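Coming up is one lone chain in C-alpha cells, specifically the form predicted on its own.
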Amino acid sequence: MKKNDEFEIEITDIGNDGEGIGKHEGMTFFVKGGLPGDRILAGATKLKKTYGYARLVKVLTPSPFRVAPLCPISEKCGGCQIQSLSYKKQLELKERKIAENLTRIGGFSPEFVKEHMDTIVGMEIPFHYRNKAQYPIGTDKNGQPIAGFYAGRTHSIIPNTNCFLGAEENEIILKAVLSYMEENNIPAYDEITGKGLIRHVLIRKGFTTGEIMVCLVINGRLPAKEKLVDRLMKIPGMKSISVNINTENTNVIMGSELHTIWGEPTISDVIHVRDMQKDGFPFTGDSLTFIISPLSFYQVNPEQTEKLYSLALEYAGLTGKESVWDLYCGIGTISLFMARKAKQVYGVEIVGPAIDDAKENAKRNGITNAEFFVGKAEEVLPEFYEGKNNSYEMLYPDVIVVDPPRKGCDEACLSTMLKMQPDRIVYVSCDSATLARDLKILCEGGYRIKKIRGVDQFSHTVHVETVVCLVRK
C-alpha cells in the first residue's frame, strides 16, 4: 500500500482524539470521522510500519450508532469529536476506555475492574452544558471579523456563533462584539503579523445564578469601549465586562493584566450536593456559593460537577472528625464541601489567584475550618511531612483528595501520600491513563481500590472524568 491508495475498512473503536480505529491487512488505521460500526472507503494519507492514517472517502455501511449531529459544523470544528455517535454509545465507550486503561496500564484484572466499577454517570440532556467558552476572533476572506473555534489541530477559525455545547446567550454576546468591531473599524488580531486588537472573547455563566461575564482578550488599548459596554450591559444576566491585556506573541490565551470596564470583577455560582445513591441524583439540601473571575479555574459543566463532587464527598466517608488534604484544590470547590463534613481541611494549589478565590469562597460560605497553601502539591506536601513541625492531623490525615491535571500526580506527591498513610484516598481524574498508572503505585504501596465510577463531564468529546475510592489494606 502507498499514500492515496483507497481501501475498505471496518471501524471498531475510537482513538484518543476521536478518530475511528480499524485494521486493514494487519495494519491499524486512524480515520477522522469514522465511527465504531462503520464500514467505510478510506484513503491512505500517512503510512508507518505497523499503522497509518487515512481520510474518510465514503461511508459504505453506516454504523447503527451513527446519528445526525445537531451542529452543522461538528465534523470540521475541533470541539465535538463524536457528536455523530449516539449518546448511549458515547457513554459505553467512555466506560470501556476507563476499564481498558485500568487493565492495560494499571495491571488490574478485567474481573476486578468489573466488580468495582459502577455505571458511568451521564447527562439527561447532553447539550448547552458548558458554562465557559473562549472564542478566537479572526478575519474572513472579505475582511470581516469572525468568531468561532479552531479546526482540529490547527489555528484556522471555523466561524460559529451558535455552539450547541455552550450557553445559549453566547450567540447574542458574540454578535454584539462582532457588530461593535465592524462599526468602529476595530481589527481582529493576526497571529502571523502580531497586529490587530481583539484576540479572544471569554464568556462565563453561572448556571444557577444566571450571572454572565464577558472578557475581551486584547492586544493593546480598547477604543470606544463605552459603545461595547452599551451593547453588552443590556443582555439579561450580564454582571461583569472586562478586558485582559495580552500583547505577547504566544498561544496562551490570557495575559496577566486585567481591567473591569463595567459591573463587578466577578460573578458567582452555586453548586449543590447530590445523593448519588438515589435515582435522579436529588439535591440533598447542602450547597455552596463560589465567586468566579476571568482567570479562575471552575469546572465547565455545572450539572455534572455537582455529581462529580458529590461522588468525591461520598467516597471520602466523612463523619466530622477527619483531617483532610485536598491537593490541586483550585478555587476550593472540593475542599469546602469536605470542610462541611470534616474537622479540618488543607488545600494546595499552584495558582496564587485561585488560592485567593478559595479563601474568599470560604469566607463567603462561613467556613472557618479550611486552610489553603500556594505551591506545587509535589513540593508542599513533602515540606509539611518532612518538616515534622506541624500538628498530627496535618502530618497524618484521615483522607487525601487529589484532582490533578492530565499528567496525573507527581512521583514525589504519591510517595509522600503513601508515607502519610491516610485511611482513604479519593482520586478525581481527567485522564484514565495517568490515573491507572498512579493507582498501580498506590496499590503497590498498601492501598486497595474500593470503588470506581466515571462521570461524563464533556459530552460529545472523548474525554471522561473518573472518581476512585482507595482504602488502606
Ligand code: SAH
Second form
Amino acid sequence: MKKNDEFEIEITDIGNDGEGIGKHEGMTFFVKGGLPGDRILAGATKLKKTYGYARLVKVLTPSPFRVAPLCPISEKCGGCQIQSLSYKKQLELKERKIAENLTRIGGFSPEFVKEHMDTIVGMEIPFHYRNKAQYPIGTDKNGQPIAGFYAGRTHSIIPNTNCFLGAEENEIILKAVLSYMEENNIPAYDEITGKGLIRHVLIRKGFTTGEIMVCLVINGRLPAKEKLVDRLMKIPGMKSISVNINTENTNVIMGSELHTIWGEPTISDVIHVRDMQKDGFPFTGDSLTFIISPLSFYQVNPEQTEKLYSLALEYAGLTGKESVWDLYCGIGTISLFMARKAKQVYGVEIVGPAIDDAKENAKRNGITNAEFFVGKAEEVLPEFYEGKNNSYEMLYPDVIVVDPPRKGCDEACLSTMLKMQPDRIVYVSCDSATLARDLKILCEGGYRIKKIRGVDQFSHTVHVETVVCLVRK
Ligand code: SAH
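And the form predicted together with the ligand, for comparison with the form predicted on its own?
Expanding to the full complex; the earlier chain stays at the top.
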C-alpha cells in the first residue's frame, strides 16, 4: 500500500483521541471520524511498519450504534469526540478500555478482570452535566466578537454559545458578555498580536445550590465595567462576577491576579453521599458543602462525582476507627467525605491554594479530624514514614486513597504505600493505562484486587474514571 491508496475497512474500536481503529491486511489503521461498527472507504495518509493513519472518504455501511448528535457542531468542535455514538455503546467501550488496559498493561487475566469488575456507572441524562465552562473569545471575519470552542487540536474558534454539555445559563451569560463588548467597542484578545482585551469567559455553577459565577479573563483593565455588571447581575442565580488579569502570551487560561467586581468572591456547592449498592444510587442523607473560587480545582460533573466519591467511600470500608491517607487530595473533597466515617484523615496535595481551600472546607463542614499537607505525595509520604515521632496511625494507616493525575503514582509513592501496609488501598484513576501499571506494582507488593468499577464522568468524550479496591493478601 502507498499513501493516498483507498481501501475498505471495518472500524472495531476507538483510540485515545476518539479516532476509529480498524485492521486492514494485518495493519492497524487510525481513522478520524470512523466509529465502531462502521464499514468505510478510507484513504491512507501516513504509513508506518505495522500501523497507519487514514482519512474517512465515505461511510459505506454506517454503524448500528450511530445516533444523530444533539449538537450541530459536535463533529468539528474538539470538546466531544463520540457524541455520534449511542450512549449505551459509549459506556460499553469505556468499560472495555479499562478491561483491556488491565489485561495488556497490568497482566491480569481477562477472566480475573471480568470476575472483579462491576458494571460501569453511567449518567441518567448524559447532557448539560458540566458545572464549569471556559469559552475562548475571538473575532469573526466581520470584526464581531464571538465566543465558542477550539476546533480539535487547533486554536481557531468555532462560534457556539449553546454547548450541550454545559449549564443552560451559559448561553445568556455569553450573549450578555458579547453584547457588552459590541456596544462598548471592547475588542477580543488576539493570540497572535497579543493585542485586544477579552481572552476567556469562565462560568461555574453550583448545581445543587443554583449559584453562578462568571469570571472574565482579560489582558489589562476592563472599561465600563458597570455596564457588564448591569447585564450579568440580573441573571437568576448570579452570585459572583470577577475579572482575572492575564497579560502573558500563553496557553494557560488563568492569570494569578483576581478581582471580584460584583457579589461574592466564591460560590458554594453541595455534594451528597449516595448508596452505591442500591438501584438509582439514592442519597443517604449525608452531604458536604464546598466553596469554589474561580481558581480552585473542582470536579466538573457533580452528579457523577457524587457516585465516584460514594464508591471510593464504600471501598474504603470505614467504621469510625480508621486512619486514612488521601493522596492527591485537591481541595480535600474525598478527604472530607472519608473524615465523616473515619477516626483521622491526612490529605496531601501539591498545589498550596488547594490545601487552603481544603482547610476552609473542613472548617465550614465542622470537620476537625482532617489534617492537610502541601507537597508531592512521593515526597511527603516517605518523609512521614521515615520521620521520627510520628504517630502509629500516621505510619500504619488502615486505608490509603489515591487519586493521581493522568500520569499515575510515582514509584516512591507506591513503594512507601506498600511499606505502610494499609488493610485497604482505594485507587481512583482518570487514566486506566497508568492505573494498570500501578496496580501491577501494588499486586506484586502484597495486595490483591477486590473490586473494579468504571464511572463515566465525561459522557461523549473518550475519558473514563475507574475506582479499584485493593486488600492486603
Ligand atoms: N481528589 C481530588 C483531586 C484529584 S485531581 C478531587 O477529587 O477533586 C489530582 C490532584 O493531584 C490535583 O489536585 C493535582 O494538583 C494533584 N497532584 C498532581 N501531582 C501531585 C503530586 N506529585 N503530589 C501530590 N498531588 C499532586
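These figures come from a predicted structure and were not determined experimentally. Numbering follows the first chain given and starts at 1. Superpose the two forms; the largest set of C-alphas matching within 1.5 Å is the rigid core.
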Q. Against the rigid core, is the Cα displacement of Asp17 between the two forms at least 2 Å?
A. no
Core-superposed C-alpha displacement of Phe7 between the two forms, in angstrom, equals 2.4
